[in-house]
Each structure stands twice: as structure tokens, then as C-alpha cells.
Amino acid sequence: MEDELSFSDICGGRLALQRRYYSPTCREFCLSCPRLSLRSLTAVTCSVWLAAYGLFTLCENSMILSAAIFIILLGLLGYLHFVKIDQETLLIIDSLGIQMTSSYASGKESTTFIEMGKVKDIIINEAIYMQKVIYYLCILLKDPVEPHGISQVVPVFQSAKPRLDCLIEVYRSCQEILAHQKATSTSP
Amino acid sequence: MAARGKDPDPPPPAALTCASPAECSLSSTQSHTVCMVSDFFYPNMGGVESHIYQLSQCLIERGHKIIIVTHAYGNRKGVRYLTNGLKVYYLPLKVMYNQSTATTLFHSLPLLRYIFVREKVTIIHSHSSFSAMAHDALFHGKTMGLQTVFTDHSLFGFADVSSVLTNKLLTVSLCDTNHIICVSYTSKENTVLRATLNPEIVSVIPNAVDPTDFTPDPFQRHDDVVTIIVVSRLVYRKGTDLLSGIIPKLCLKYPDLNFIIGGEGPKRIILEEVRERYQLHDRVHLLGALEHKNVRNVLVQGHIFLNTSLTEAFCMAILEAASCGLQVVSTRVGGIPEVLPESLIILCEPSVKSLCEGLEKAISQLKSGTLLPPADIHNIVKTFYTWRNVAERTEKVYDRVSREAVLSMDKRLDRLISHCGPVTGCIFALLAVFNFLFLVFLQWMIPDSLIDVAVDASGPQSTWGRQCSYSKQRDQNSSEPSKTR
């Protein structure tokens, strides 16, 4: 089963929330952001060709505008490598774990995996954010020597940052695959 | 206090009792969500931080949604709920000078506002004019239009340079302010005089103790001596020098009087000279700083307790000994003659002479068993100041102020530029006017509407431990007016 939802994220960007139910104890959710739009991306290229322009009828040196034109592909490579992350994936299974990716706009992708023996809970939290205070969704993991302490806090949708509608969303089916593992763990 | 004199019209009570039952209950029923703003909270301890505190829980059990923000202590920044869903934002904001946030006026806005848009803060009330958070939070609540009240914990003076800048300060601050409350009549007067306010819109409501925390234990005390206890920080304001003039005085008349001091502070060498000069180690014991859990372990080991403040807005320590059975003895000043009735507290004049002599009468009724027994004298003061009857009065200034207008801008322009002289007042019209830009120039870059509002904690949407909370606040409510009234 699959289904895409739209929310929007705390600066008002659209994102787009799909989930798909593979089985009652399988749940991925994948938030995707827009992609970069060539509006922004003409506006920079601009504004650093501005600059450009206005140094070299300054200084009279044609370095700059090579230097310019070597700023904006370094620039540009590097945002989409390491900056620009596209989808941001939350797979969660019963049995095994949950899996996080964020794939950046370049095609690279980074994964983490906690092993659900660790996962303690998932709670949506508050916290203060650049002159804002807002809601995010995230993993507690247990600390391994005291059974009722909590030794990480791991935030899940971290550059996406969607607005609590779409969190409460992801939190209820999270919840209710914890709360299925929980009871099976628990009965046998 | 030659101002007493001068003011005209009594203390007029009309902001604190309603016209008529009908409106009491009508207005009781009224909900209110209030923002408490201050510098001062806990983990920091004092007068202020309990008040808030004590205030707030009494305020939730009455129904109303109550949030805390202050400034970030060490590693304790961000989102905390405290007991009954109270919630705190301890917000990172640079600390300049005694636990005070540093002001531009302009910094703090996007968070406040923030959080005010967040919680849908209805009022913002804003505690001790130390710290420069309430100020500003103040200065941001009227540019939003939102109801504001302050309340001063402390008393100032005229004369000397730095108290005729923050007085002035005052003036700009609370010129525009709803409504304000004082600690006592005395500090009314005092604020009224400072930052000249028409004195309607200043009420007194008193701090209060909580009577369980302070209850006498005769078991305690040895009586074969006479025990005075001394509580309070060891500086000039509280009149430490007139301690050290009072104890090798007593001393000598009475052989069998010890002295409990407990406090720290700059003039602790003082005692320590006295106590070194006339050979008393085993009779004045200097215990140094206590924390307020342990003051009421002190304070039941004595038969008499002295104050010998200097000023003194509104005086816990007094209040705290009398709810402990102690007869307390005073100097005259500030707001000490409101506290307790003439029964219970011995007046003098803050000099060495006039104490002694009311510490012989306190000796000499103590040794006549004509003082009333500790259970008397604290089943007398725990009906006095309450917090629950404290949060009621409160209670009953937001209701005041919420059937209120918010003046507008150019009314407030208008009386910024009356009210507060020629050139102070054009600058601060100036500044509100550039931060009503800045917060229009904030609603555009994020409206209203893309701010999530908050899980209420407290209030009659609250989602703190439904089950069980709901049921309990019901009965309380109910049953309590019958108590305090």
C-alpha cells in the first residue's frame, strides 16, 4: 500500500510525505523536498556574476571573472555533494530495526541503522532552532548499562524539518509498530 | 519615607475586589494564558524564583495556561516542563551582569514572539525590574498588542546617579504598561513615586509563605536559655552593623542568651571581630550561608528572631519566623510595619539603642511566659499569606486587564513622548516605532500561520496526565474558594 501526502515544512517549502505499508510490521516513510529550482539558481549565479563584474571594472584584472566562473562549479558541485539533501528516508521493521537515508541532490546517499535492541522509544520534542522553537521528531536510544537511562538522543527528518502535522503522522505509525514489538517481544 | 505624607488618597483596594459577587463568578470562569517573564527563575535561588514558581503552580490549579520563559543557566537551555505541566523555556541569551541578560531592545524579539505566537499568550507579565528580559518583554508585548503586567519585588532610592538612570528606565517601561502590582504598600508608593504612575493602576498583592514548609517544633529549643536567631545575608542594606553594636551589648546584661546567625555576605568580619574582641565563640554562632530548605531547621532552635534590615519591600524572613512560632523583632522601615499585626512583631527604630530595648521587652515577656505559645502564633500567621489567595488577587488584575484595550501605536507614541520628558521619550517613540517595523518585517518573512502552536501543558487544554488530572483539578476548584474566602 502507498500514499503521498503533502505537508510543508517550518520556513512554508512544500514537501511531499509518502508511505508505504509493506506489511503491518513494515513502514517506510519518505519526506522529499523540492528539488533546486533554477530560479534560485539563476539568482546566485547572477548576484556572483554581479560582484564579478563589479571588481573587474574596479581592478581591471580578467582573474577575477575566471575565478568567479570557478567559484560558482566548485560551489554548485559541492552544495548538491554535501548540502542539498533531496529525500530523507525513515524505514522502520518490527523485528530488525530502523533504518534512516538521506540521499543528497547528487545521487549520494548516507545510511544509519539502530538495531531495534537499542531503540528505547521515539518521541517528537521541542527544541530552540535559529530564533524559532520547534517540533522534531526523534529516537531515544538506551544506554547500555543503565536500563531505564537514555545514553542518545537521535533527531530523524533533521533537513527537512517538516511542521508537526506530518510529524504526528510518522510518530502514530511509529508508535504502533513499537507498541506491536513491544508485546511480541514480551509474550513469548 | 517622607512621600507618605505627600500621598493623597489611601491605598485604594478597588483593583482587587469586585463590584458585585456576579462578576467575581463571571470572570472567575474566564480563562486566562499567560506568559511569566523574568531573568530570575530556578536554578537560581531567591525570593523572585519562588514567587514565580509558587505563583504559577497555584495559577494552573485555578484553570489558567501558564508558561515561564527566562534566560538559559549553564548547560540548562531549551524546552523543560516542570510540576502540573508548567513550562519553562530557558532561552540562549548572552548573561551580562548578576544573572541579568544583556538589552538591545531588538535581539530578543523574533524568539518572544515566537513564543508568544506559539502558545497564544494572552498576557505577558513580567517580574522584577532587575532584569532586563522582563523589560524587554514588556517593550515586545505592547508592540504586538498584547496585555502587560509587572510586578516589582524591590525597592529603590532617589538620590544617587544609578537609581535615577533605572528610574527613568522605569518610567519608559512602565508608562504604557497595563497594570502593575507591588509587594506592599510601601513599595507601591515607592514604584508609583519612581516611575510616575497614576496610582490606579498599581495594586498590592503580598508574597506569601508556605505555612507546611514553616511549622514551629517547641522540642527543639532548650529553654533554660534565650536563643535570638539571626537569617539574612550579611550585607550594609540588612543592617549588619547594627547587629554587631547589638550583641556584646545584650550580652553583658544577659548571661544566658546565645546568638544563631545564619547568612554570608561581606560583613560576616564584622561579627567575626565582635565575637573575637568580647570572647563569645560559645554563645554567637555564625553559620554561614543556609539554603532555604535548611532555614527552617534554624529558625525553630530560637525563641526570638531579629531583622534589622535598613529597607525592605516586603519581608519574607519575618514572615517565615512567625509562621515558625517565633516572636520577631524589627527595625520600622519600608513595608515591615504591613506584615504581621502589632501582636506579633515588636517595632523599633533602626538603631542600636531601640533594638536592644525591644529585644529586653521580647526577653523579659519570653521570661514572664506572656508570649503566646509557637502553635498560636503560627496557627494565626498560615491564614495571613497564602499562595492560593495570592494567585486569586492575581487573578483578578488579569481579568482586570484583559477586559482592557491595548493602546494603540500612535496612542502609545503619544504618551511615550508625554509621559517621559522631551528627550527620553522622543528616543524610546523612536525605538518602538523601529521595533514595530522589525516585527512586521518578522511577520513577513514567517506569517503567523507557519508558526505551529503548542500541545498545551496547562490550562483547560491540557494534555498533561489527563486521566487523572482532570477529575483532581475539578474538585479543587470547587472546593477551594470556600477556603480561602
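Residue numbers count along the first chain shown, from 1. From a predicted model like this one, the values you see are computed outputs, not experimental measurements. Under this definition, the rigid core comprises the largest set of C-alpha atoms superposing within 1.5 Å between the forms. What changes on going to the form predicted alone:
Put the two forms on the same core and the Cα of K132 is off by 2 Å or more between the two forms.
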Given for the second form:
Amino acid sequence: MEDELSFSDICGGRLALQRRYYSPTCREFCLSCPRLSLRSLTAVTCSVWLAAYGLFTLCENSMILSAAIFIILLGLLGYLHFVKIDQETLLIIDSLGIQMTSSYASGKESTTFIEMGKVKDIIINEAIYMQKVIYYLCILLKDPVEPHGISQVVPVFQSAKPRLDCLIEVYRSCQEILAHQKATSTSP
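Requested next: the structure of the form predicted alone (the form predicted together with its partner chain having been shown above).
FYI, this one's just the chain on its own, none of its partners or other molecules.
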């Protein structure tokens, strides 16, 4: 079963949440961010070109215009390959673990897997960000030395920064799977 919901991020931008239910113990959440804005790309390109043309008129050196083209191309490629994330995915499987995938605008993917035995809980936490209180979903990992302790906090959906209503949808579903996992692991 699959459905798509529309939410917004902390800045008011549009986000799309796709929920995929493969089984009662396996669910996937894909949070899609807006694509690269042509308006912002044009604004950056024009400002670099205006600065380069201003320097060209002062120095009368054509290398400045060539350098501007080179800087724009390298900057755009670097931004698409290392910064702009189009989609973040959280796949949670009861008996196996949690997989987080970030898909960049260039097509590159970054995947992190956490074994279910290392997961203590999934919570919604709050933080202060740019003079605002924001909420974020995070995974608490068990401390291998102290059974009741937490060794690490792993944030989820770092790039999209969804609002609380979106996080609650994902949180409830994750808690259902964690509750099922705890019930099956403690029953004889």
C-alpha cells in the first residue's frame, strides 16, 4: 500500500511524504524536497556574470570572463553533487534494522544502515535553529557498555527539515514497528 501526503518544511517550502507499507513489520518513508529552482540558479549566474563583466571592463582581461564561466560550472556541479538533496528515505524493517538513504540532485546516493539490535528508541526531539524552535526525528542507539544508556543520537531527514505534523506521521508508524519488535523479542 502506498500513499502520498503533502507537508511543508520549517521555512514554508513544499515537501511530499510517500508512505509505503510493504508488510506490518516493514515500512518506507520517502520525503521529497523541491527540485533546484531555476530562479535562484539564474540569479546566482547573473550576479557572477555582472561581477565578472565589471572586472573585465576595469582590467580588459578576457581571462576574467573565462574564470567566471569556470567558477559557475564548478560551483553548480559541486552544489548538485555534494549539497542539494532531492529525496531522503527511511526504511524500517522489524527484524533487520533501519536504513536511511539520501539522494542528491546529481544522482549520488548516501546510505546508512543501523541494526535493530542497536536501536533503543525513535523520538521526536526539539532544537533551537536560527532563533526558532524546530523538531526533528532521531534514532537513539543503545550504549554497548551500559544497557540503559544512549551511545549516540542519529538525526533523520536532516536536509528536508520537515515540520512537526510530518514527523508525527513517521514517528507513529515507527513506534508501531518498534512496539511489535519488542513484543516479539520478549515473548517466549
